[in-house]
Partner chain sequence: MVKAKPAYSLLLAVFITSACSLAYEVLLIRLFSIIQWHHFAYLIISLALLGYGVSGVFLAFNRARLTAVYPRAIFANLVLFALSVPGCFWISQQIPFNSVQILWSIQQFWFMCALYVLLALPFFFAANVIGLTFYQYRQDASLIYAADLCGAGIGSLSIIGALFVLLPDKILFVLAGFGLSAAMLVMALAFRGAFGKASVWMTLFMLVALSAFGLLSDMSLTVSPYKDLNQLLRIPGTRVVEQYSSPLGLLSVVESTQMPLRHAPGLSLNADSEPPPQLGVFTDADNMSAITQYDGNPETISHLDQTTSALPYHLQKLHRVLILGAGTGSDVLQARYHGIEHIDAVELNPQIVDLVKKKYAGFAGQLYDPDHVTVHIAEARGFVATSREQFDLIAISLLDAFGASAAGLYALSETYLYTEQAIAEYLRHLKPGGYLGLTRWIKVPPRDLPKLIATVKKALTHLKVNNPERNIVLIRSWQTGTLLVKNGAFSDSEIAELKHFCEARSFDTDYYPGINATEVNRFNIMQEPYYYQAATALLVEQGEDFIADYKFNIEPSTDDRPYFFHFFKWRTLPEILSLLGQGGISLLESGYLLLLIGLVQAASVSLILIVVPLALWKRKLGISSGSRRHFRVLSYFSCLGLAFLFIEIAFIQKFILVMHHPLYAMTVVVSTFLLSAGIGSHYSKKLSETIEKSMIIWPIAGISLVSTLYILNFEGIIDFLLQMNDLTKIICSVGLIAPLGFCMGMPFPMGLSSLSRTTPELIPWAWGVNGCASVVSAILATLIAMQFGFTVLVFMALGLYGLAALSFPGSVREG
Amino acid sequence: MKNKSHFVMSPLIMAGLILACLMRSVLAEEAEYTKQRQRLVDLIEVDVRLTGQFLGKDVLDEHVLQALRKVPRHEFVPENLRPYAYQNKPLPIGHGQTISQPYIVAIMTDLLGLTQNSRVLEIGTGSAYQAAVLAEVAGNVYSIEIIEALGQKAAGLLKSLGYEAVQTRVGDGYYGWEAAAPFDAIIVTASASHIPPPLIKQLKPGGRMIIPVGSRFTVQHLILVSKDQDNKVTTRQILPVSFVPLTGQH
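Coordinates for the sequence above, one chain, the form predicted alone:
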């Protein structure tokens, strides 16, 4: 009787094969997310053209569009909602808060007129998606979150994804970040009943602020605030929106 030989795969080879399979899976997943981000940008561009009369333009800055193509929105939503990460709609992130609709993120970022030298203050870090988009377009981003659990989570996520240009802290954003002021641009991601005076004060001459104004139970409007070189402040109503309210003791 002939002896039968058996091939025994070494643990090292087995580990290598498993690693290769995992790498292929990760690369395939990332390729799919890249396609989904591009489809999302295509949808946003259509919405921008449809609302161009309100925005005063029908094409967004390419730097903003490129940021949306790059930032992995699926990393900023709860894991069970990742299949919906690249739909053009807001999603819950816990604590009664939401991650904004990508179209809204896009137009708010664009209306600030940012450059790589811009110093930006964000009120309402939330999941940190908006902060990440800002960091792709501007030089320095400061972001404040009033809910401690969200603020700490956002700070850790931004660091893990390499967004070193974003500085975060927990606090009441109504009062801004005086120690880091003045700012070229300020973005508020929660609705206020009025434009907070401390934020106007911390805006540089020539700067812009974008903020939703109105209450939860009335029509809110996205307002573009501009401060000229003589510190004269003007406002322009952009379009109706729906945001969670700005909270704090004020």
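Next up, the form predicted together with the partner chain in place of the form predicted alone?
Shown next is a single chain and nothing more.
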């Protein structure tokens, strides 16, 4: 009997042990990722302090930092690149697309000046990491992706991570999202030869639009488009680093 029960018990115990081990490793992994995220945010905070000049402040909005601490960037990169997910670098995600450098994501999100009530449109869902960060800061996020495979994957991923509120669509971003317009903020991550006039129209008075200019891996500078209460549109060219080309008394 003793022996028999031993036999009956042992697979169960084994299974339990394995499960416990697995759980522990999953939990340990989660804890590790959380730690890495915190380190990344610390790094970004240091960089921002150094380049505070162009943002007009030394610290990013606490909500943005909180979002970066929370959104699991490793879920948005291919499996084999997970070890690098919390480095402050852009990474390839397939389809010739990249996930942006976290520092750039942080300052772009901050520059939009979002609140819980904001309505944001993103052109170019890509990995969906930016959309998830936006969703942590703003109440209503709409995101359009032109590449079908990418758009569907992103939509699924956002759902599975609990970002159900993010509205996604596969299609041409040139005409914006008429039905949900106007927006407090628009972020254009897809490359375009010019700023689509329909997008400017869909921006609320007082609204902001941000566009990174450059290639897939390197952002040359950022364009912040602002529409004032009189619908007058201006842009700011922002170099995300503290660099003055002129020296001396000029």
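Residue numbers count along the first chain shown, from 1. Take the two forms, superpose them, and find the largest set of C-alpha atoms that agree within 1.5 Å; that set is the rigid core. This one's a predicted model, so the numbers in the text were calculated from it and none came from an experiment.
Fitting the two forms on the rigid core leaves the C-alpha of residue 241 displaced by at least 2 angstroms between these two forms. Fitting the two forms on the rigid core leaves the C-alpha of residue 69 displaced by under 2 angstroms between these two forms. The Cα position of residue 221 changes by 2.9 Å between these two forms once both are aligned on the rigid core.
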